[in-house]
Every structure is written in C-alpha cells, then in structure tokens.
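The chain below stands alone and is given in structure tokens; this is the form predicted alone.
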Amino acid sequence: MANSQETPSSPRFSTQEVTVVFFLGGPGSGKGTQSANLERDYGFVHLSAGDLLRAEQVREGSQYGELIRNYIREGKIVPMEITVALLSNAMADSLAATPPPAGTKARFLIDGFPRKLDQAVFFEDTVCPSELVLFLDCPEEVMESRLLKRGETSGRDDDNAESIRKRFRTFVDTSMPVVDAFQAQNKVVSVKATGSVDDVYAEIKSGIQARGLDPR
C-alpha cells in the first residue's frame, strides 16, 4: 500500500517497475478475446475493470457491492475512486504473488479503463502513468450483434439490446475523448476490430511492437 508519507499525486507504482497499457474499445469490440492473446504471448497480467467490479459486487462484506450493481444495471460509470482502488490493489496483489523476472518490468493490460478523462488523470496521478493505449475501433452494429449473441449464454444482465445501446452511447460520449486525449500525446495504437480474431491480433502485434513491446 502507499505509505502515509506519499501525497495523493504520488503514483503508487513507478514506470521503472511496471508497464501499464490501457485497452479501450466499445462493448463487444473484442477486448476480452484479444487480452487473452496478449497475456499468452507478451507476458501481460490482464486486469479487466469490468470483471473486478463484477467480482466486487458479489464479494461477501463488500461496502460497494450494491452501489456497483445499480451503476452496472443502469449502464452508468461506477465512481472512479472505487474502480481505481480495485485496479491498484489487483496490481499490488499480482506483483506480490508473481514478481517479474530480474531485469524486466511487470506488464499490466488494463481492459475497459479509463472510461472517462478524469479517470485517466486520476489513475496516472495515483497509480502509474501509462505507456500506451490500445484502441479497438469497431462499429456499433458489429458490437451489438456480438453482444446479443454473447447474451444468449453469458448470463450477464447488461447483454440485452437496451443496455447495449446505452453502453455504446456512454462509450462514445465519455470514452472517445479519452482516446482523443491520448492520441494528442502520441500514445494510441488504433486497430480496426471488424476482421477475424487472427487478423485483428496481427494488427495489434504490429502496432505494439512498433512501440517497443516485444513478445516474452
């Protein structure tokens, strides 16, 4: 944990010890599938903001569970302090359980976060500055088709047409400004996510390796 001497603007982790890549894309753009590929080939620890929030909402004794449930059901963004705390603690747990090999940095792929510009600023000020932003660019009709199909088996109460459309509008209104802001810093690797899984992954590999992230 951050010690009492640190200020809120002092990041918990140094870019000398960890590499953070934000993974953004609308709902159904394929982040989960591609995250598994990156985890396997590049040594990333995959942290899904959505998965952490879903786990927290059912964790016994969680003070945030009901609040998170209500936000997710409405397709709204959970308060950033909660999401950032969950991500930060998951990073610390991973580093404690599996330290990276000597001479290497731990790699974290943070999926579905930041969803808003203030979240990006808050995370980078308090947890760790990001190295790159990987963005899967996918049209709404493709995402909706994928999510409705997933909803047949996922059991997720937000995989229905009304929630999907709300989530897509939320993404366009709040998350695209995040992509634009990082683009202005030349930190975005943008990939069209309409091809096959293999085609999209080939584009991702090409993009991140051009930025100095090689397989492990």
Second form
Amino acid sequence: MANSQETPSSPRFSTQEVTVVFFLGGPGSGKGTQSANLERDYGFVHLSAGDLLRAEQVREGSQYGELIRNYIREGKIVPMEITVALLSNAMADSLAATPPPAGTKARFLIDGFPRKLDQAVFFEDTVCPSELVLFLDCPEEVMESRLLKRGETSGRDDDNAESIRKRFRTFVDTSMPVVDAFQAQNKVVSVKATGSVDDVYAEIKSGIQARGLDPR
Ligand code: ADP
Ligand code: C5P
Ligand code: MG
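Next up, the form predicted in complex with adenosine-5'-diphosphate, please; the one we just looked at was the form predicted alone.
Zooming out: every chain and molecule, the one shown earlier first.
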C-alpha cells in the first residue's frame, strides 16, 4: 500500500498494546463462571457481550433498548454494530481508567463474542485482532440443565425452556461456524466443560499455558 493514495483503516487498538482473547461456548457452558477465575489469576479485564447488551437495554435514553430486548428473548444475534461499539468503548474506558502495569499489555477476555462470522471480521478489522480463542465444549443436555437452574434466580428473560431452545439453534447454526473458522487458523484452545468448575479451570489453565499465556 506504500504508493497507494488510500489510507487503509487500521484497528482502534494495536496488538502491541492489548491482548484480546475471545471466549466462546454454548449458552450455559460456563464462560461467565470461568471468566472470574481468569480475571483473578491472569489480569484479564472481563467483558461479556451479553452483559454489555443487557446494560444497554436498560440504559436510560438508549435507542436500542427495545430492539435488544427482542433479540435476546428470541435468542437472536443483535446487529453487530451495536455490540462492537459497546465492546470497543468498554475497552477504551478500561484502558483510560486502569492502564496495565508498566511494561505489560492490557489483557481483554471477550466473553460471548464473536457469535457470528461478520462480527469476527468486523471486530478484528476495526477494533483489534484476537490472539487466541478459548472454547468451552459442552453437550446441550448439560447446558440446558445448568440454564434452567440458573433461571431460578438469574431474572434473565432468556433463561426459560423456549428461549433456551432458540439460543441452542442460533449457537449451532450461527456461532459454531465462527469457532470452526478460528480452528482453521489454529487459534482455538478447546476445553471439555462437563466437569466441576475446578476441573474445567485446570484444563483451561494448561491449555492457555501451552499457548504462552502465563498468570499475572
Ligand atoms: P455462560 O456464561 O457460558 O452462559 P455461566 O458461567 O453463567 O455460563 O454458567 C451457567 C450456569 O452453570 C451457572 O448457574 C453456573 O453457576 C453453572 N456452572 C458453570 N460451570 C459449571 C460447572 N463446571 N459445573 C456445574 N455448574 C456450572
Ligand atoms: O452470552 P449471553 O448468554 O449473556 O448472551 C445473551 C444474548 O445476548 C444472546 O442470546 C444474544 O441474543 C445476545 N448476544 C448477541 N451477540 C453477542 C452476544 C450476545 O446478540 N455477541
Ligand atoms: Mg454468560
């Protein structure tokens, strides 16, 4: 591009300053639970796309509240511009409020994103390329029973049998192709998620250690 008149758009954050790890897995596979462990031991800033969307849904003055509510109840993927803007701004806010220790890169664990191929491409082009993808591999029966149990106390509109069924459909049809695409780039650390929280975490640690990510 050296002689081109065009200026190629570059991502908002450079991989020299931040490390992005995507955390994928079906609904109820345990991403939020394990994110707390990774935040504690690896210095990750945990950003859950679902949490950011739920916060935007109830934010006073948001023009997207009703749209997000409907998409979430139907288990559908919210248009990516909304989700990517929320994530990108949350990263910027975090870097401004809590810069990483001197000489280290900030680490972001992006939970539940990208859930669709277009989101993956758009995020990596405009926000930051990912370093690694952590994937929790969990059968639907296990995820279903976890979600129904979580639904007893979560207050979430989508932790009910009908929404769960729709979320599983979306996961298989739309989100697994994202995992497969990253797999083809050899970026995925896949962990069986059926064991206890501690067992799953132990496997996550050894998987990411093997990719050069050390505790901090
Ligand atoms: P996700 O963020 O992937 O949807 P969560 O971390 O919210 O999943 O976990 C879903 C539910 O399952 C929660 O109620 C959580 O406490 C529970 N859970 C998570 N991991 C395990 C596990 N390894 N064994 C049993 N229950 C788990
Ligand atoms: O990850 P979580 O289970 O919290 O996501 C809840 C819902 O938020 C999803 O079922 C989907 O409707 C929406 N979502 C989305 N795009 C994402 C993440 C979540 O549309 N990347
Ligand atoms: Mg979650």
